[in-house]
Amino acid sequence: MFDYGLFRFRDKQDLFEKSIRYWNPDKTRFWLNAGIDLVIDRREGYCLYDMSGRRLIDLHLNGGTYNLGHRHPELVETLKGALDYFDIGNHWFPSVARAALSEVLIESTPGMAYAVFAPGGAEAVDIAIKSARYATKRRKIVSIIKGYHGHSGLSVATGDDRFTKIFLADQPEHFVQVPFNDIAAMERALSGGDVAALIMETIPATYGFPMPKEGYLQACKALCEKYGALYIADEVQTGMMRTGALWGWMTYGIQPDIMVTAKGLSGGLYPISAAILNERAGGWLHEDGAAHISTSGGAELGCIVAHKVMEMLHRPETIANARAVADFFREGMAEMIARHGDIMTGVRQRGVVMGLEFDHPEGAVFVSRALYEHGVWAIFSSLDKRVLQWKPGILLSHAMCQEILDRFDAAMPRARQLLREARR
């Protein structure tokens, strides 16, 4: 028996009929036909423990949630002293938290004005296009073939057709899609002067993290600035320090108008989101400030919590770690590739946001599955399934790290295994 207080179980079996039952019938068959039973119970630090005591390290993060770990203990400490005054809050009024938050965003993105909050990615999303919108009185939004932004009302349909035309939420008329890397197809696409924005992740993850070619990004701003749309960044994978700055774009050298937060400004304990605008696409907060309201957008726990994450991100010693710990896996991956090239064909990199490519067609759905049976937990791309989504934490230690090399390693062999049965 699984006894939870409020709730209990029989075993992990009945755990999964009602989850079949009551919540998500494909989701939870999906991954027990994958041979993924994972129920996440316990978790703390980089590692979480399946109902049944079993210990995997986490790289997945869900999606840089856990950037900083599960249950940072500075993180719960700060969410526990926060109730003793805080709740959500009203959106309706000034706050203090809410206040002293926006400064700090604003503070750390230069080139912006106002922080305006959602609970998270895809509704902070659908912020920065209403914004653009306002701010270019056009609606076209141009992004790119499986990119992910999210699965709310407009964001949903800046993505792939998986998750678009299943709720009819594809929009060929507003919403257009071209190929990343492709500098021709995007001024094809904005060269007609009738899109308010484009929005790109600064890597896109969902697609397995396919990094930029030289100076396509700061082509796409400068296409931006010469047919008059706005240039989102959408931050939620590539910000809080993952691509070696504080937000990916920095790295690269571009001036977004618009850029989104989330996931990992959490600290995966209290949801909340941002769209950072500079002045021109936050000018309809003079004009109407309740245009668009959130009873949770901006929570005020999630604010405190949020600060303090923001105040971690800037500690030297927590610049270094990120640092170390992307230099630590460049290297080790190197040495992979050398010890299982048969498999494992290359690694895309940028700081600690890594894919790990295989020879496969959904070679990373296997080798995925061999590292779950060694101990750590890396999720495949959702869009291309030859790509490993490996997202080490920016806080690991050197011997976490090792451990996890180490387990890689001896995860190989499984891998290939698992391969050899699928081209049968």
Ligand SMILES: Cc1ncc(COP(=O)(O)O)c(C=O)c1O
The other form holds:
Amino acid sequence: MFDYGLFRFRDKQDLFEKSIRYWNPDKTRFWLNAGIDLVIDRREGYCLYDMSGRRLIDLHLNGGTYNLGHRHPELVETLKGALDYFDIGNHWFPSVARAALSEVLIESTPGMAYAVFAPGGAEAVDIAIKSARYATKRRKIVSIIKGYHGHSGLSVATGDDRFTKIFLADQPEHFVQVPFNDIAAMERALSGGDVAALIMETIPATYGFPMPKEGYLQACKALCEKYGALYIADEVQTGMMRTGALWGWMTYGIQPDIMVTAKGLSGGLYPISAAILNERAGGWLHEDGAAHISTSGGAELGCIVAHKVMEMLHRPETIANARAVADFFREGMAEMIARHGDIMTGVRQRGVVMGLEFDHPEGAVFVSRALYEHGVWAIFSSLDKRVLQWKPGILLSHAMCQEILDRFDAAMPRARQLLREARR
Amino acid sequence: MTAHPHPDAPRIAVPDAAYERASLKIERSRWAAAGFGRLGRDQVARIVRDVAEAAHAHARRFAEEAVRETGMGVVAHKIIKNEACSKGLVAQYAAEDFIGPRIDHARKIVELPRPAGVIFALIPVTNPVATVYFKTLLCLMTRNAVILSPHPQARQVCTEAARVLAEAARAAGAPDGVIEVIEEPTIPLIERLIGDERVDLVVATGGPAVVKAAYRSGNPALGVGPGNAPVLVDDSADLKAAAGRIVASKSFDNSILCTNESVLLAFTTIADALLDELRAHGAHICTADEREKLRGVLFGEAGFNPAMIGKDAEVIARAAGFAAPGAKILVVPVDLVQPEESFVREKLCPVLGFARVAGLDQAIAAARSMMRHAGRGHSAAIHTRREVHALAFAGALPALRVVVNTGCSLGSAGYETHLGPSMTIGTGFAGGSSLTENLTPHHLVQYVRLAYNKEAAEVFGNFEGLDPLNLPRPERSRPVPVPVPAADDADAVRRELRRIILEELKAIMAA
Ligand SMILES: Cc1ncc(COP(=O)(O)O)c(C=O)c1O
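What's the form predicted together with the named molecule like, now that we've got the form predicted on its own?
First the chain shown before, then all remaining chains and molecules of the complex.
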């Protein structure tokens, strides 16, 4: 019996049945068919515990939501303390928690002037797009083929057909897509002078973290300037000290006009995200500040957790730990390629943002499963299944990194077997 | 919680950021320890040398700052200690190897050094910088990461010293975080940190409370008890030399080393002559009246008055209400050498108890009596030319080191003897410690032992010239090859080619 006070389940099977019946039949079945029968029960640090009690080390982290780990004690304590005083607040009024967090975000983000809050990444992307349209009085948005910015009204239109067509949410006349790392294509898309903004994941996550070519992001930014478009940096997965700096764009020497942060900002505890705007993009905040409204956007409890997250990210020890984890896996994965080069063909890496390439069009699906069987949870890239997303947390300990690598090594024969079966 | 007592009081409870940061430091240390264990002898020697040089270069500055911050000790003497605990220490252990394997052909055993890992080092207020230098260098020699936890009253100078050492270590190629310091130490914070399971070893130097806490922490610990050293001068001693050494030792850094002489026991036959010699070397011999005045300022209800620790003799005399111009030490004759006489307890200041003893038996009884209160397992000194006296004294006392014809401060601490220069003096089981000797690098490293079958028929391997940190790559078992699908599949052909090339490459690399 799994008794959660308000509800209970007989066993895992019971949960699967109810999930199929009431929640999401396809998603539930998809994982079961993939051999991943995970239902997360307890969670702590960088570990998840399945309902069966099985422990899994989390290298998925929901794209960095658990950058600092699950239920980090310092964040839990912060939220508990805040709950004795605050609630989500009233979005109509100025608030201490929102003002304080805005200040911290703006001070940590060069070139920016205002923070506008939302509950999730997609909504923050919508705010970014709306702000760019206000500032330029243009409609068109350019994004990358296989880019990913969320599933709300405007953000989803920037993304893959898979997510738009089904809901008739594609808007081809206003949303243009170009191939990644192709400067000429970018110039063609922008040169009409009718583009409000280019939105870019600093490293496209759902596409498997292909690395921007040397000079690519700078060129994109320069083209934006040339043709009067704003540059929106989607830092939902690359921010939060995951690529060697607080925000990934800083490591590429570009200055976006708008930046979006989400996921990890919430500490994985209280949803919050932000669109961070420069003075120009924030123009509407002077004309009609209630033009965009969200009851739970910038909930004060979330602001307080995010405030703590920001403080933790700035600590020299945190920065040093993130660097150590990145170095560890740089060396470790080079060694894994030396050992398993017959199936593992490459590593993409910037900081702790990593993609592992396998020699099969769906290679990462099998490797993910083999790792799952070996106590490690890492997810394949939805939009390039050759690539396994490898997203270690920035506060991982050396001991756990070593354990992860040992488990990875041990899982490779099984991965090899699954790949062999798949090729038949 | 919506009502708050004062408009300026915090309205919400937030986590203890000092603890959280310190906890992150432990993790950083763990990373450093992991990286450090992979460095070879030359790299380590370079780090140790550069850190010692940086420490030496700042010996004066930190001596001054330590005296300023703690109000204890003598700048000139602290410089000596800082120098001894920097380059001096490196010279002392230059010939020793804590990194390479030890091959014992006779016992068919190979020993591989295994550093402790993360060492949490508690730093006392009395010898802050010298202990920072000392513990850091011992850790570096043995490839341990160190977290320095200064006494709150020596926080600034220790933090700054640690910063200088850490910078030198970094520049010399040490792993990030190999030297960390707790910048805002408080007692509850330290108690929490020493019990953290990520700490491998606690090395505690300080008062008995600190040492007991270290042993209670649940982590392996090396802690040492307080001193209270008797010094005996018998009728065979060179009185002039003895007096000179005692005054120098007792005035060294104003008696702040726990090895300083506490009570001088003099054979009656030479006592007056000895007092004359002491006077000639700069001691002020107190009258009974001065003794009582001193008692008032040195000892209160709660024990020794901490304000007097490490102060100049003249300053102490003035505080007591008499003048002792130019005095290096104050000698206080007492009638009773029993724990109830406060002057025979540990005094970390240049005040020396003095008592006459009829002979060796009485000297031993007196020494044992004073050590009954405190000082067990610690230090003692004797000035004599008679081996029998020396041996009997050492055999009968609960001390673990008895130095002969030298000052106790620097003799027992291993600088003027061959005991091993140390700022951490093991007081053994008798003194509540697992450590019997002066702490040296040897205590911070353990060994993995590769032990062969004793049988003569089983020959011992040839390990000469093998570097455990740089072994040839082991032969790898071949991965099970991916079967080649239909021959017309160009992709598969390419894949198969890749595989063959990779295997070729691996074979070349392994060769
Ligand atoms: C790069 C990027 N942007 C935006 C989003 C959307 O965030 P959310 O799911 O919080 O709406 C995601 C989510 O995966 C993302 O990876």
